[in-house]
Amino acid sequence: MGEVSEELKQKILEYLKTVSKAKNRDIARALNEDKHLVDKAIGELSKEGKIEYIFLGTSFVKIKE
């Protein structure tokens, strides 16, 4: 698995600004990126406090308010 780039994390944040919430796989598909890399980037963004997980039967992520 490759390293998460700042560019990928920025692309994820930009994408999340266009939706209220999203599943990891939908983000990966929208950005045409590897899902495992997107999972890792989302984990890092969560640790950085930039996004949060929400659970509505399944997990979604969104920009932290």
The other form holds:
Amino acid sequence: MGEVSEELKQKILEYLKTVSKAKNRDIARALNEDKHLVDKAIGELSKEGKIEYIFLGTSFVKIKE
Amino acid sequence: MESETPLLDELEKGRWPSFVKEIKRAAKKNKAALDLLRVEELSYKDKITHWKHGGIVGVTGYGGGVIGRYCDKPEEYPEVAAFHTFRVNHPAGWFYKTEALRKICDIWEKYGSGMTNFHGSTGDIILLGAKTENLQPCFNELTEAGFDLGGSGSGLRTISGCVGPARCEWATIDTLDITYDLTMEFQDEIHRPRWPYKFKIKISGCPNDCVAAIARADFTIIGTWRDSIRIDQEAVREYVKNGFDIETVVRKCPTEAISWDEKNKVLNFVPEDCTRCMHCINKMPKAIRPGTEGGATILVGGKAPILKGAYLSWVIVPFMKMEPPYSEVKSLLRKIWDWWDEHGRTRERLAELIERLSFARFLKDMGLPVQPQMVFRPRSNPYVFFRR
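Having seen the form predicted alone, the form predicted together with the partner chain:
Zooming out: every chain and molecule, the one shown earlier first.
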């Protein structure tokens, strides 16, 4: 698996601004990016405090309020 | 004085240790344990459970690891109105220092009921009974003490393996290192359930499969060897000289790979016929040993009966080298998860999805070559009992 670029993280944040919540898989599909790289980027964004996980039967992510 | 729990008391009368006795001991210093006894008694009396399993509880950033549990009579039993379970990720091989155990127990007496279950069927340390408001502080202290939560819900469950090379001479792979490495690699998948259903990985160091990985895991790693078993003919003769019935080994070899030459006192062996069942090794451990070229067989599909019946795992990779950083196995896991996540229905286990879409389709999508060892669901029912 490659390294996560700042550009990818930015793209994820931009996408999340357009939806209330999203699953990793849907983000990867919407951005046409590798799912594993998106998983990793989301993990990093969470550690940076920019997004948060929510659990409604399954996991979603959203922009941290 | 008349007992408050006459029905539960019956369970203390058997030959075996009783959980009732232990809960009674806990009840001497914990009100929740006392209420638990009372509500259990009511459940026995009413012949229905007074517990609700599930509901959303959790700690910051984690979707797995805490299982919500509520009583349907909160006014009558306030101490157990919420009685949530913590699943704590166990160390590989379940080795602890007493210091670590004391830490867990101290934290649990502070925030929970004090009752534990070492270990749950998934392998985790189970801490039984916490109030909702205690979840976050308990988690915080567990984290500070070096413990992490395990998996629950529709995500990767805590990975577990046998004690492997730490205590067993038959291990052909380092189960402890693999368990630890995969746990570190896939922490996100453990903490944030986002798949169709649960997914279990279990690792056994040799085909004896002491952790029953074949029956209990969606993804099973079982230590094996690629070369031939090692036979010490002198030690075999010693067994025979001491009255050991060599025929019990020869006759029970499932593929007739071994035969006993009585005249020359030699145990003949055909390596290509060996299925590595371990029977001869178990019967004659001083004379027969596994081969030296260790690795693992990868299987998929083991599960208990929930949507469909119970399945035993079946082989998808007959032999894989297992050396750090275990890239091959990690890559295969990711591929399988993507496929399952893409095609699986809610609460559909991997084995059920493979059955629905076909094993051939699975192999093709995984890029795995078809091999003779891949017997799809070789025996579907693990609950087989042999009559004497």
